[in-house]
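Below, in structure tokens: the form predicted on its own, a single chain.
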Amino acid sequence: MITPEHEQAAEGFNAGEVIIGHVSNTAHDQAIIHLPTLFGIDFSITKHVLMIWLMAAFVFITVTWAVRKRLKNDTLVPTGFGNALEAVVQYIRDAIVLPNVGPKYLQVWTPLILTFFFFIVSCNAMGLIPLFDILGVLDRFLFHTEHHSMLNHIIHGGTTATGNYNVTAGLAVVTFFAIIIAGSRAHGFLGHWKNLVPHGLAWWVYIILIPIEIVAMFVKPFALTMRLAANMTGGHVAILVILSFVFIFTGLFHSALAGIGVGALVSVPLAVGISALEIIVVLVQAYVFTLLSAVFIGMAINVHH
């Protein structure tokens, strides 16, 4: 029987604070480099900002290296990593971009869609690697840095940049303006806005349709923002909640054996299963974001009502 004393003991471990602390990215509390606030915006460098820079550099260097290697060898048939990269590029171009934007604008919008896919899938995948947790272990047992050192600021909190709504909102804003540019390029600036609603309807229908279409313009990037960030955050939260059972049951029963038992029988198997599912989510969410971006851009180019 669990007594009030056991419940008080369990409260020593606050699962909510641990989980929020892991996935949050508060600039004031977790800034790696503190910068001044301008126009009410804190420009301090947080871990998610660092991860964005690292992943952007990783994508640029990796893709550039693969392409330069192929050009250096002067071969039309890539091998190894270059072959895999070309297969992904060709699939996205032919299966996602071409059916939506059409052959006329294929070369115009394929680079943007490819950039979306490789950046998002890289950020998603890096979130599955406990890079900063490993640094924390090394710091505890090997480096022994001070509590206020830069390394200690880095090792606290989550590392999935695409789990940050500011990051996904930034990507969605790029899609938002790409839609306007694509429509304006295909039909002219005024023609793009005229194409928001079908032509030849009764005047009073436009009173209803125009506000709906204007709202739909902002709903599209909002949906892109929420879907990607929520899915990437949700998986990490689920894993952390399941792993928290170890500490909760240890506190409830004042026994490390109880926590170990729950961990071995429940937490670890479930966490492994969810982690395996997250590998699929990493690819699916990158695919969905790029697919929807291509669909929205294609809708502005190929107007159908």
Given for the second form:
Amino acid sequence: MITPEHEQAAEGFNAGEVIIGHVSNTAHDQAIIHLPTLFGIDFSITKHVLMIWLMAAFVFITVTWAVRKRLKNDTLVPTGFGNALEAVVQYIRDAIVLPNVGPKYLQVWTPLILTFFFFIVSCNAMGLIPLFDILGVLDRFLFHTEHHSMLNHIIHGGTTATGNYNVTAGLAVVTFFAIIIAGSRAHGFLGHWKNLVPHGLAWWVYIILIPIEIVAMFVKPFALTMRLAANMTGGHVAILVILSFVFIFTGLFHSALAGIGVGALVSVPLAVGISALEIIVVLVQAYVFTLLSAVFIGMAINVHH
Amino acid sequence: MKPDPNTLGDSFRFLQKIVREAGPAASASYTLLAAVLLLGGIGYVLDRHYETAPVLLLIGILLGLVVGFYELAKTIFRKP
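May I ask for the structure of the form predicted together with its partner chain now, the form predicted on its own having been displayed?
Shown next: the complete complex, the earlier chain at its head.
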């Protein structure tokens, strides 16, 4: 039943604030577990930190379980989940790592690229599974915990850890060092740095080229950082904006019926469509991150000028 | 009508080939964009700090273009 209080609540609806609250990390004063600040870094465990740990544990447990199950059976053909896993692993090895990195260092860099792919794809996908929203509904109608309970803090904040620039920057830092290590392993430490610029040019060209190459070295991981986080946040923001039309129209026309009409005719069908797109985005963004990491590592190993 | 398994397999292999060859192109385009964003952003922050707007922002964007296009050129003129 829609009461005047509901309509009043809709009028005070601030779409921007609600959307930011749903996609961003929890504020530091609302952290799930408070930890002291060391060296100017707040070590408190927020929602995104929790999500990283959960997804890392999830990937570790499921992949280990599938591989162990496969090793225990003597058959050559894996079944069920193991089969699907093997298909993905083989695809990434043969279609992403092999053409970019080359056969010599294939076994060295495939594990890193695979780890990237599975971690990013599960972090991205977690953002589409409304696990914490269901928990929120249960809390609202069943548990009735108080406002500052731990459960309440776990419910709030975005669930897509890869939508946080700090998380993707962390992943890109791994790529940054992987590029340097790959180049150093293939050409020696000094050889890698010499390979950054083409050989045999006039001396004044190097004055221009060396700074450009140094900047380019940092730009590549930056591209990875921004692309992944922006894409993951963007889709969620689009869905939330479309769904908040319901509340905006309710407030605008002072009638819950207007909100329900807009919701049924426009918002929900559109949101469903964008959610379907998001499923593709989840896979494509994880794929692009791994592909670009493989390309960058390959560029450090197979140097052509 | 059931799709011919050979056609499906061929299409998938073709898709794989295209995706594989698109890797360097994707990296060059993202590098171009990120270079402008990163250096422009650094310019913007320095502008706010030293109150020299918009000189450093413009220099940053220009430098970003130079770096981005250099990387693009490197990808294009790369020997296969």
